[in-house]
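As a starting point, one isolated chain is supplied in structure tokens, in the form predicted alone.
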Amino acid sequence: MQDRYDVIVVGTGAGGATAAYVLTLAGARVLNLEAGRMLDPVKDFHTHTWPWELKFRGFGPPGEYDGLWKINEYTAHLYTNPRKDRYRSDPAFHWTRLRAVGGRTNTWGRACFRHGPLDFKTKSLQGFGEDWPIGYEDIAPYYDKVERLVGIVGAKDNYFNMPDGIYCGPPHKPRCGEVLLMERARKIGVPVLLERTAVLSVPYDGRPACHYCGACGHGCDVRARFSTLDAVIPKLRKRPNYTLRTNATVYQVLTDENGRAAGVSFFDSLTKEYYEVRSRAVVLAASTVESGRIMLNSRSRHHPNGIGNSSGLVGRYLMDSVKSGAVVGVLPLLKNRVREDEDGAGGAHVTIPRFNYNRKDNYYGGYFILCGTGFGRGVSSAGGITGWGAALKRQIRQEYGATLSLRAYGERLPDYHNYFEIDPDNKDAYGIPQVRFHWRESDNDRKMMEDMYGWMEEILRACGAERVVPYKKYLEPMGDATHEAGTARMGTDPKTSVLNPFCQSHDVKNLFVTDASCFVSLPGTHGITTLIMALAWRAAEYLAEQLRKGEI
């Protein structure tokens, strides 16, 4: 590493590397720090391996992940596991760290629908919660951009509010099932759309069509799903102006005499020593948890309540979505048929968006309904398989390929009372103070969960669902959707805010936040990803330009 660069990027996820690869194109000498280690996709991911290879059959040592539902035998080498690497929460917060180069874009969702209009500007045209300072026609042109990178998949719906982007191919077929639930939601006037997605369906940018091996939440071996460790990092790597250094856990921003941002400090993951380096800018994209986790150890004369932090609000307004629990029918059409290769591009080829615009709720905001059909890989796609010998072979037989599965995303107003914060007694491996968070459901939760699983049952039942397997109403733990969000809100006043509408802090004028931490409400539309990205490649630009004119 050289002694000074003109901006450090923490993290190198959808946020971080994202705005390194705007800044290092624009001629910025740029230092990326990760805080775990450089992966390879054919070694660590594990995508052709079958469950029956592996000792405990996919599910990892008995109680080892129970209830932490991306951590199992095929990716516990990715991820911290909370259990090993505590924090404190009331109640149960699902936080889900990925520390790896393209952190959690190695097996995200890839979900890949814009947010429109009414999404920015919810309370003036909804009549709910806040405003964002920008609007869509702000961040459109970023969508572009974004889209042109990742490389989408779709198809121009003209559906209300959900914008439609630029795709580099036609989306995947749906399976059977999926065609049965298109038709059937229809006649009920529930949409469904074939999925808008980050998994090409023809060759692009270098990468190759997908194959189907149906496993893309494992890990990509082929690139055929977008992650920054295939698809931006290594564009970065061949430019002289960017450096990754990997295994480095950042611990603070470090400040000058005026209190600007002149730094990071971080220690070594594998050596626990210590160091620090600086530059012109910092920009925090290591996560909405993790950056506001920085922000809040970075305490000085200047700064102390954190950096950043003179409204107070560091840490506050968390958000994540609003998720159900999943609700299974068995679709008698579907029983005892020819087993065939579903495996398709890894999660549903068609999803069911927003719907509810026109209706009057006796909630605030939406959600969307994702669906699981097909023959997946084990024993747990036949619904609610119960009994003992020949009769437990029999029902498996005859249910396996023929369950639905619905489970719901919904809308999370923003709450001062949903946080994290510093929790002085408890640190890391390295002697950094963790977080603890708090958080509750709200009046507003609780109702829009009652009409999540009274519609999805009306689905199920519209499909010919022959029975609906025995569940539970409720909402899993804030965390459990990992859309965390909204922790270092942008907005126009420095008092109620923490960032401006480029993602810049009011106090500290080179210091950018660029992963979902600048959110001001988190909708109940399809995914973040690419809204992340699109934010950070606009504040990026902004920096770039601040840059070039010697204003920071």
Contents of the next structure:
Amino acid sequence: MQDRYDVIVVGTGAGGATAAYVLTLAGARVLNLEAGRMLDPVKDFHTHTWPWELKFRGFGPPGEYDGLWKINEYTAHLYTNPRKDRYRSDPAFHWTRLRAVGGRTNTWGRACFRHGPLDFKTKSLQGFGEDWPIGYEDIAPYYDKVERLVGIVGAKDNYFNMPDGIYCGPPHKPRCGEVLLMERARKIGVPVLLERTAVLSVPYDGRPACHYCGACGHGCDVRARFSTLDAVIPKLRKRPNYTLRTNATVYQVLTDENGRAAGVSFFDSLTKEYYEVRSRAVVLAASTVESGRIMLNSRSRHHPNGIGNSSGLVGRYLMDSVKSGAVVGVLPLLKNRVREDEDGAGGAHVTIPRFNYNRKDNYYGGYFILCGTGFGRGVSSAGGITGWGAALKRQIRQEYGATLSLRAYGERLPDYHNYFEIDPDNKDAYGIPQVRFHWRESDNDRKMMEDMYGWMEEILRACGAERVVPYKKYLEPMGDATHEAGTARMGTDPKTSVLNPFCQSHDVKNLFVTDASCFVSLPGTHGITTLIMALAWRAAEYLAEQLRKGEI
Amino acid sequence: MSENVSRRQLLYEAAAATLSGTLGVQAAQHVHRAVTQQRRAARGPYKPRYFNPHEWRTLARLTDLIIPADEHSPGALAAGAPEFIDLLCRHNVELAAMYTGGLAWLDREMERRYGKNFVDAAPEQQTALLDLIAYRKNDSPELAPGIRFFDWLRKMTVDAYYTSKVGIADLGYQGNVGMTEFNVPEEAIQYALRRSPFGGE
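Follow the form predicted alone with the form predicted together with the partner chain, if you could.
Full assembly next; the chain just shown is listed first.
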């Protein structure tokens, strides 16, 4: 690591690995820093483990993970324990951190629906928020490139405002309950589409097709689902102009006498030793919150409020999908079925896309609905069980595989008052100041929530639910959808945005941010990962060109 | 047609194509499991770490009542439900306090009704009380603590049972194996959509 690098890329997840990939292939000397360790899919992903093989039956010690649902006994060793690296939030914000090569692409939801023209122009076409400085036509060619890299299966549905993508294989076939949902929901005008997912149905790019064990949320031991760990980083490590440095927790972006980015400082995550490393340009893609944290912590004479923060907007307009609780119905039509292996490709094989385009609602934006059905590995105690004894046992047996659960994820309007900032009283194990979160539920969130629960119940009734498990209407804490975005938004005016349309800092020309920080809106469309990658690809291509021309 | 492939075979093939050392890990896990089972057998019956002997007897009886063995499968005791609850109580003080309080409430209530604590009362006396506290419709200021406690106890017993080998077998779960294709038989779909006796259409 003695050389001077062209570019330092911070992070190896969706945004970081993509930027590193494009820059490396363009010939730049790239140093890719990752705060966590290298993972081994066979040892680190407990894909086939049975719950009884684990001390706490898969749940983990009670209360241990502060309600962060992705963290459980199968995955806890991958994630940052919120009780060991604490942060403050008011009210509770769910911040799910995975520090390892591949970042959160190791355990992501894998849905890859494209965002459409309306999503980039919320103000001019839908009357709220701000327009992105780019449109769908700018990003479409990069979606093409990303989808070829990722390997997505799906069907071309020609659905409104959700353009079809490039699919390497056929969609996974729907489960029995999903067929029922498709047929019944259609009758009340609710569309159900086959999932467009980054879980292979055919071998692709040297990776095998899915073997349908259904445990993608624990990571995939055979690499059938896309992660940057499995599908991008190995390609880069073969290149002499790419260097991966793991266990490097970045502290600050360093600046030169003119206030330009000169490199970064980091702590070795294991020894806590301090390092500085230099480059011509710096790309931050450490996840939305961590990239903003690095910027805010990079204070200097030239950048008293943090690097790239002359607008004061770094950390502001924090978004995450508006996420409802689950609504569960028992469908008599599915009772007492012959048992089948319905594990499938982890999660639903269908999705209910945003469907309120032609309606006059009392709120802005829209939402999609995730569906859960099938003979799962065990049953959940959450679903309204009652009574005791033989009758209880019989009821559970009868209703096993006969439930349909729905959960809605909606558009979060950008709000200046939803933000994170540096917490003056809290530092992490390396002495790096931590962030704290502030947010509030808006009137729009609550009105959308009412609509979500109303429709979810109606869909269950349409499927013939004999019983909808009693539920309370509520929204999950912000962050729970792990779709954090928007805290270094892109725009053309340096006073109202942090980055330009190429994810380049308005203030510091050789500083780029290529994760979801640049988002201007967070639509109710299923999947943001390929959008992050498309934006990162476009930014990295632009940066490579600037480097080639000697302008950076 | 879907073809089932054993997990090991699948991992082996994946390993041959892409990774090395897979079988070593699998074999090591297998040995580890076998050793753990032998150690467990050598240790004799489980000794509760949180509950006192009386509480332990009561808890075991309750979980057995909630999910009994039947002609179909073993019950909560075989699934290690009391052991699971003991483990969780050792790790969480709020949970532990709830169990101590809940079990004491049950004993007081049984004493008041029948002059005996819960576990020593006659089976029909025990089940009479469960018939009251197992349903929210019976909620009253008098029964509220019992109903709240029983709700937790039932949830945790259900969680323990359906994460155990016998519980998952009871459901008839077919998965956690490799398949080369995912197909739901047309027969199953036709059953659900057209012929289910529960459909009423």
